[in-house]
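Given next, in structure tokens, is a single chain: the form predicted on its own.
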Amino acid sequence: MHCRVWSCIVSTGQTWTVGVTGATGYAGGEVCRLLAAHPFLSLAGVHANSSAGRRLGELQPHLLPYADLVVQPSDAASLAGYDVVVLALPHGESAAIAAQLPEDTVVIDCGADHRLTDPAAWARWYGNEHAGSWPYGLPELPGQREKLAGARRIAVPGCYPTSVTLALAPALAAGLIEPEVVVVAASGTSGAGKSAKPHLLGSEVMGSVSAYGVGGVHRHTPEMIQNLSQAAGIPVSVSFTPTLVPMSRGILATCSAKLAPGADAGSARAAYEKAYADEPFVHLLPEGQWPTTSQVLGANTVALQIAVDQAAGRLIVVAAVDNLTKGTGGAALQCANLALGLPETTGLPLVGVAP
């Protein structure tokens, strides 16, 4: 099917117009940088309340292309007019303006509000009204993609679930785990969103690691356990501490669980390679080779590596990926193409920058 349409796109110089709402923050601004290199999607507004009237290269550099695009508010009026719409807004800020957009616009929302599906589990961990969920944006879990094709409503994975869903979910899919996971992830201050915080300063962050939302307390925590027990078709708990690194953008996500009887490094190597063999995105390591953020910067992809701690029993997943591109950016443009029938890889680096 993907072949056809693209032919006929190819022929036809088909392309849909694109209205990204939080441009100005980190997130959108990456979603507006990789528009910049789609053949098909074409940004048309930028949207952001708090800078509305403002030159875009005012405030994303960067983004020579779009410099003189003038900010426009973030209210569903502003943005009803695209073809797709997507939503770089805070948590809790993209449900009321959703509502109210066509329903024959492809909403894709970089927030959290659509992603989890129980809605206890948002009241306890976001404390207001549920919005209920949308298609989930990461095709690589099995039975996803077909859900996401022509889908008009799409919620993006957050970035430490992306890392942590795709280094695990084959381990659990195959029961060579038991379902108890223990990740500790390292990221870089992008992924705090571009408002100014004291914690986030240079003088603060530069020659320092530390810890946070330590405890079970991370928002991203219920989003991991509802992934990781789909691919599991069990309960699965998670013990997550994430760590704040002296750098812009990335996530490294060291995952581990026990391993269950009769699961060895051979059966552990077989599953992920059977996983992934045909993923566009994720790439399993030569053994040996061990992930790493810079190699994964700017790119659409994930770099994963495992290994078997024999002494603990244990299997050990490291993943690698940009939190901004595949675990936010890129993904929303991956679900874009979905959505409108073009191949999954339109428009999508395969290759980081370096050094």
The other form holds:
Protein chains: 4
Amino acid sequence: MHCRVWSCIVSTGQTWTVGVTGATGYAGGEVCRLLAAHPFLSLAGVHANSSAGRRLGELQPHLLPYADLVVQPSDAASLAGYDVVVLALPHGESAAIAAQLPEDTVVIDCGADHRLTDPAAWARWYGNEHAGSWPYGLPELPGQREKLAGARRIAVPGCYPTSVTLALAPALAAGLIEPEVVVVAASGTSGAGKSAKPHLLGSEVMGSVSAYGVGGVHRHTPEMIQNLSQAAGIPVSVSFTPTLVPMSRGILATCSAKLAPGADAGSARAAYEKAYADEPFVHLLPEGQWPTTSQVLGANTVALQIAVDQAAGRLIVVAAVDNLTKGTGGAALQCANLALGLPETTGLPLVGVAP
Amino acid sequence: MHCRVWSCIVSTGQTWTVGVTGATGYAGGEVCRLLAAHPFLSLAGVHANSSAGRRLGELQPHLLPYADLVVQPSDAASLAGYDVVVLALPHGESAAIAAQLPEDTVVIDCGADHRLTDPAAWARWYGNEHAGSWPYGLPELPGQREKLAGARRIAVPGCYPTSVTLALAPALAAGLIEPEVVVVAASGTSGAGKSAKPHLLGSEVMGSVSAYGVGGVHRHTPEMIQNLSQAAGIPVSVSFTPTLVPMSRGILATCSAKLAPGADAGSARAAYEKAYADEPFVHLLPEGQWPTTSQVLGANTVALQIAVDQAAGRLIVVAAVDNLTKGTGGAALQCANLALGLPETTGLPLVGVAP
Amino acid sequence: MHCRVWSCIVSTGQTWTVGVTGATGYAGGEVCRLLAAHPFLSLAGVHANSSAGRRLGELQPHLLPYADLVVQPSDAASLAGYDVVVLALPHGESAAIAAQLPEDTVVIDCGADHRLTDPAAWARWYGNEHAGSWPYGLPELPGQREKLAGARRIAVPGCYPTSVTLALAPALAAGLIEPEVVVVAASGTSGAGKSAKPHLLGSEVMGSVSAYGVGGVHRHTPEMIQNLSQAAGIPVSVSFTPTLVPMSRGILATCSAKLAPGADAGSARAAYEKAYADEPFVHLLPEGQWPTTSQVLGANTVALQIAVDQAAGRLIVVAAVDNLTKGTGGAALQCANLALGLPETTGLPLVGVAP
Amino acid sequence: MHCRVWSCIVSTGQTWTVGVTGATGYAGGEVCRLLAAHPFLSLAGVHANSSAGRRLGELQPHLLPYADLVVQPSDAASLAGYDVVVLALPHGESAAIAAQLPEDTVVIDCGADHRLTDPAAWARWYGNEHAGSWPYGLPELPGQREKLAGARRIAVPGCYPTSVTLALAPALAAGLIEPEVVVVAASGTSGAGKSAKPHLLGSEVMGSVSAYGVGGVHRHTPEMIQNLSQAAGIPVSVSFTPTLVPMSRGILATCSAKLAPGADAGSARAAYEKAYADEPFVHLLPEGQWPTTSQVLGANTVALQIAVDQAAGRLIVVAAVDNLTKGTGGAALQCANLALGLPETTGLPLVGVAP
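Condition change, the form predicted on its own to the form predicted together with a further copy of the same chain:
After this comes the whole thing, all chains and molecules, with the earlier chain placed first.
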């Protein structure tokens, strides 16, 4: 089993300290939650832009083992000294901090700053100067795992791009679909963060589904285009519509595109089986079983299924991830494992919290 | 206001009796709920296949004013004698009953039996003989309202086809989009009915989203194709993926298609404004406001919004309906109003139960 | 049926105009929702402290028929001229407005200002001067209906006190229980209002139950004590614990007290049957059927059930109400009906929106 | 940190095999989920009454690492050979199986069969012969941890009794409250199991709270009476009302009793601080912070808070647990740890999955 491998390592007794900034938000809190079960990474400090000086327990009641930690400021000086620093900050804040941290500190950025490789794309979508790109923390992409091994700066993918990229890259890489994809994704509300906005109140979101960011304006769109175009080897257009559904966690991405000439259900399944045969976190479900977000809730896993709609001539791929785990905090630790030379699955949950 | 018009009618003192069969299910229960607020239609009897002899209050605890009604059998003999009969039965059961009811009884079928006009399509999707088609109860389609006025047999549309047809018909009719549409719809669980299946348990559906019927196999697909092809005047292909979201009621349909040459945001908005300017139940929201299912919960209304994704070259239309109200039970009473010559909005809720 | 009675009134053609202030909040929005289905009361203006000048549709997307109303200021001058004024404001704001409205305007206060009769109790719980008490809008209490007929100032009860008072008053009045009651009530989040606070975010409340205001500190406590002591004829102590549950609407109050000597299940049932035999909105369910909040969702009804725990020697009473309907907005219109001499049930929903 | 202790053990390389029967239900599934993260216990076989021969992945989609396990029969012969057997079966089925398993097999019963010590109480509540009592798996009770160390038969407590016993035992043991307690507990739906019943459908439970088993008829009542009477040293009466709330997991128990003469807030807090000072899984929150079920979701922890209601003269204690984790499956592994001589917290989650 996955955890037995620990025994070959633990004899060294080595552990690494981790500092998390943005620890009072949802992404940062998830990193802390997962650290509590990691055998070799140890949460050594929590930081945040505001809330410095408060007990973490007031702000993150579920982090009971860490309740008495006092929140420290979120600046480079305060963050120096950890083996690993996880940045879970609003976009635009990572670059300045990272530049002042030692080069051999492992810095994992859960924000958007270093995901896009094209400065022009960054400028178009974010309106300011690009901070530069870091190795992209999606080890399941061909060749990517090698780039993350030993890396000291890693950009964790966005939650939607994680689900959509893993859903569509194999088909695009194999030339099975046309490079015009349509994605409609349902997301739990934690994806919208913890700042209190009226439309995110429980009274508003329970019992209701809504669309937002319609028409290609969601900032995760260029990241999807970048990943999918790279997989396809040609430019891919992405029509992306996110929707907000009444649950806290989870993304279900329904993705489709026209089948390329000659492609069929058999070649599609073969492509996905091949792409993910050895991936510990990506599960192509048996035929006929469709993903649910509960099966990956709190886990660092992705559940995938594909089908061909003959009449419409399209391939449909559905992917489920937990936006906070494989979508953010779990991916951060998966990347940290690779950076530190630990087995990639170390300490990461493989089973969703269901029902 | 809408309800003032009653004063010009009520002077006659006329009311009509209504019998509902399938009254112990979700669709039938919704018809009963709405009848309780209808000034001229009076629920006179409840029927069901099983449960005959039981108090309605045991089976539909919310129908408090009708709790002491005893459920009667669901056969033509038992259903004779009402002015209006609403059939909320599994498909395949309506035709035999309707054939034995008097010709001047208003029979409203909430099931699928009489929606499709093409016997071959019926046979392909349902596997048995077609019962024939009835006037299609979607008055918002061009020319359809006139066909329903005074009708004695009406087929209520399916819940998904209602949302998708109203979302896309104007664009197809105006030639603004290509006839290949992609629909991903989120539905509350009541659309799956009241029979107890493990995957519909609260423990399974709360906190989880899942896909089902993927690949063009949902039986509402041919009904959408029929409606949209009629609107377009040419065959339309529909890629339809339904998803189940953690709420009881509501559908949010996200629909898109490639823009036709020359079409743009302006011509699209103009087409929708024109199509629904005089519709009492269909609301094209102000630009930038996106539909939520809570705004139509329990109401006989549809909330719509459109956007153009320039980069992807697609028109996106999002529609919200309550699958049980405008999607079934409310539509049934809207049709009954037309059949009886009452103002179309009589007794129907225009405001959703929010928050 | 309940709605037939309208025919005897509508011939006069009379309608009354209603102004609602606090119309952008949950309570005020509910009043507007219910007005849309009321045959004789007409929403003529919406007001609010902030948001003046904005379209109502931006702030209350479900109020589609009123979307184009422009929000007006919430002051006495702006509110003059309506036949009925409904105040859905934070406590402390009603008295000043009401004092400047004409004496013959029907003023219905959904806030707390005029509920308590004891100025000392007010000062102890709210810390400022008492505005005086108005007729208490719970017609189901003995003798209360008569006081509301024709009244021009009415204080709508709090949502928790409505449920708890109706649950326990009959047993206390009949001397069946000791005057020390324990109440644990579950409430949907809309009871906490629409202002955005982090602990009310959907991400926080979905999938979670929490307690708050524990230890007798909730401000609805003195109102319960007042009502129950009046029913009992002696002082009653109330241990009240509210809890927040993951739904938008609804209260389920579980109330219990020690049985008085000689009291038993039979005498208890007889007392409740007698108390509510003629009440159109209060339903004592058949033995063995327990209330659910969904059965009263959006309706102006209360579902009640009682049981005796022989081993513990206690009477348990469970009551379900919708905090926004019978708990606030529906009660407001029920009171308005009484004030105006209309049948008490006019225009009020009797059936919950279930499932 | 808690996980470092593993390093001192793992050097032996020892692991134990675990067989779980009832693995297709919610309790059994939770045991499997937790085993996936346990470093020394290894899930070696899954069993069930029905479903034998099917892939576990069809029945428990979240158990992705175990998806290909084939469900085996649930009988003693099939269950022989494991180091540890966890029984997650309906009551009445454990004794016969346990009797045929080797004496040195660790048998952990998640069912009710061996919890009650009084055969007469068993007969009164379950109607058949008592199977005998086993060491009671609540190590947090005084002296109980010692009885579980090295035990080979352990009865896991019921979920409600776990929360209520931990909530009230310290106050009763210290004589701070009268021995008449009132408990109202909110539970997620997974507590009702996985068999498909209409009232447990998502459509019924979402957006709704209901009471059930009112009047002292829930079968967890005698277990609470047993535990609390033992803690108090005198008979304790328990008025227990369970309610069903719209979430999958979690229990929030609101417990209260009259303060004994001389008891006050200070003595109460001191008693709870003392009782749980060294307990790794029980957290008395800082004053003023109230438990939420999300903070313990999926974790083997209990969050507690107390308050004194001076006016009502009562102590209120609120406890949150996850009914499937500390309430069942986590407690089972905690007991297994003790039985096997492992550190009690080994492999058990300490952080809830929030938000």
